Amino acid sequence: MKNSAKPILEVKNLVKKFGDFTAVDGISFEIKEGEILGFLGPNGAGKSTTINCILGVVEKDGGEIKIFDKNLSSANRTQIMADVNYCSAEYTLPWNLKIEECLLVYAKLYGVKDVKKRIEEVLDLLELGDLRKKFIRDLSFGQRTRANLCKALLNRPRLLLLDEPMASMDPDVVDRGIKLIKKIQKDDGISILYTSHNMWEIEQVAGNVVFVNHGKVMAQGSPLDLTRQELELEAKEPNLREVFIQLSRKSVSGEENEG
């Protein structure tokens, strides 16, 4: 991706408070047109209430959030809102719906055109054209996790937000899944905040990194530059697992942890 592509999502200084607890402390980052960021951290870092400020879910206390150049308000939300979508494994669909069924209501609420056209579209890239009439109750783990990769592509997202998409799943499942994410980039220039705790996702998918912990970012940059930075080594490879391990015991004065 060049340089010169224009930021899709900025994120600047973001604050979110529980009570006396701050769970995003000054958080700021961009992902521009067409890019995989990589949103990694532990348990606890600020990593989903970052995602739920990002949709409008949870009200921020303070700092900016821009999407496609516009403030996300109230004002601008559903205009917004209308070019992003969200997949987790934690998201569960309607049990007592048929996929088919799910992925029509979807369509409705998003206001996508030509709906049957794109539901077949959507079934067939995910596999699950035989499953249509199969209810979500019935599937397996990973099958409920394609239905929602579904959901969200349903409305051609401009801005993807991916939080453990293929949380366990098979690892040929998590390899055909990272190849249809990569070709769905490729394909549609989507632009895609990704958080996994399986490091190997990460590495095959994103072009740049940022990490968290304590709810402030901790590093960022690509891959391979914070294998070499956090490490300390010409690594010719990267090797984000040994870069979450030591960034997690790190406290935010930059001291390591002990335990």
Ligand SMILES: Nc1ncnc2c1ncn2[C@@H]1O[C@H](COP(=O)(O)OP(=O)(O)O)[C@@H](O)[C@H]1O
The other form holds:
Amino acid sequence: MKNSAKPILEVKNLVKKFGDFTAVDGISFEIKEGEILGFLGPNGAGKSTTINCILGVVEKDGGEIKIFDKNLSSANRTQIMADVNYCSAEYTLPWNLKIEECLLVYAKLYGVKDVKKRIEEVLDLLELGDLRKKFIRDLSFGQRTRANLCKALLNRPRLLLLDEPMASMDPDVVDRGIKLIKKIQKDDGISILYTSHNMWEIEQVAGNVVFVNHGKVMAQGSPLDLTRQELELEAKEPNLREVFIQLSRKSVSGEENEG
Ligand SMILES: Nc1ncnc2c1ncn2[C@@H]1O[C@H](COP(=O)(O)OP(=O)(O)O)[C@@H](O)[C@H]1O
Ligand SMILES: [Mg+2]
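Counterpart to the form predicted on its own, namely the form predicted in complex with the ligand:
And the full complex, kicking off with our chain again.
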């Protein structure tokens, strides 16, 4: 990825409140074309809420979201979302449908043109061709992750939001998933916002990382820069796990929190 690459997603001073509680408190970051940005933070930090605002499924209370250089307003949301997709282990496809039925439904919803061809392509890519007649309810965790990714790639998105796509998957599934995501990024130049609590996963895929807590950005940079900034100036290798622990224990003002 070149430094001159243009931003695909720009989030500026994003604010989201639920009643009196401010879940997202002025978050800003951007993703350049072809970049995978790790989006990290403890449970409740405001990551999913941020993603929901980017998807426009939750209405923001302040700030600006630009996707493909366009403001995400209700007027152009449909046009923008045609090139965006989302995947999370938290949401599964309809249990009573077979994989290929699900893909057909979503392809129709997305207005995919060459439906049959595209379904074959994503099934092939995710190595799910042989399982196409299986019901979602009968799939293993790993197979379900791949089916979710199939759905998320159907519309050939330019921006992919992955909110813990491989949560509670075994290391083999995660390893395969990562290889695949890297391949998609390389072949199609997709920009990806990638949330995970598995720091190894993030170190494998993300060029840069944004760390949030209490709805605010606490730090951002490459995994190695963050390691040097938070742990050890001379570090040679990234250690996001320790960085995560350090940053999670800091309050927003920079003081250490008691457990
Ligand atoms: N619909 C909602 N109503 C009230 N509070 C919410 C809602 N969604 C999220 N929250 C709260 O906002 C905070 C951030 O949640 P979330 O964005 O899901 O965090 P993360 O994804 O980083 O774990 C949490 O304290 C959560 O309880
Ligand atoms: Mg979340």
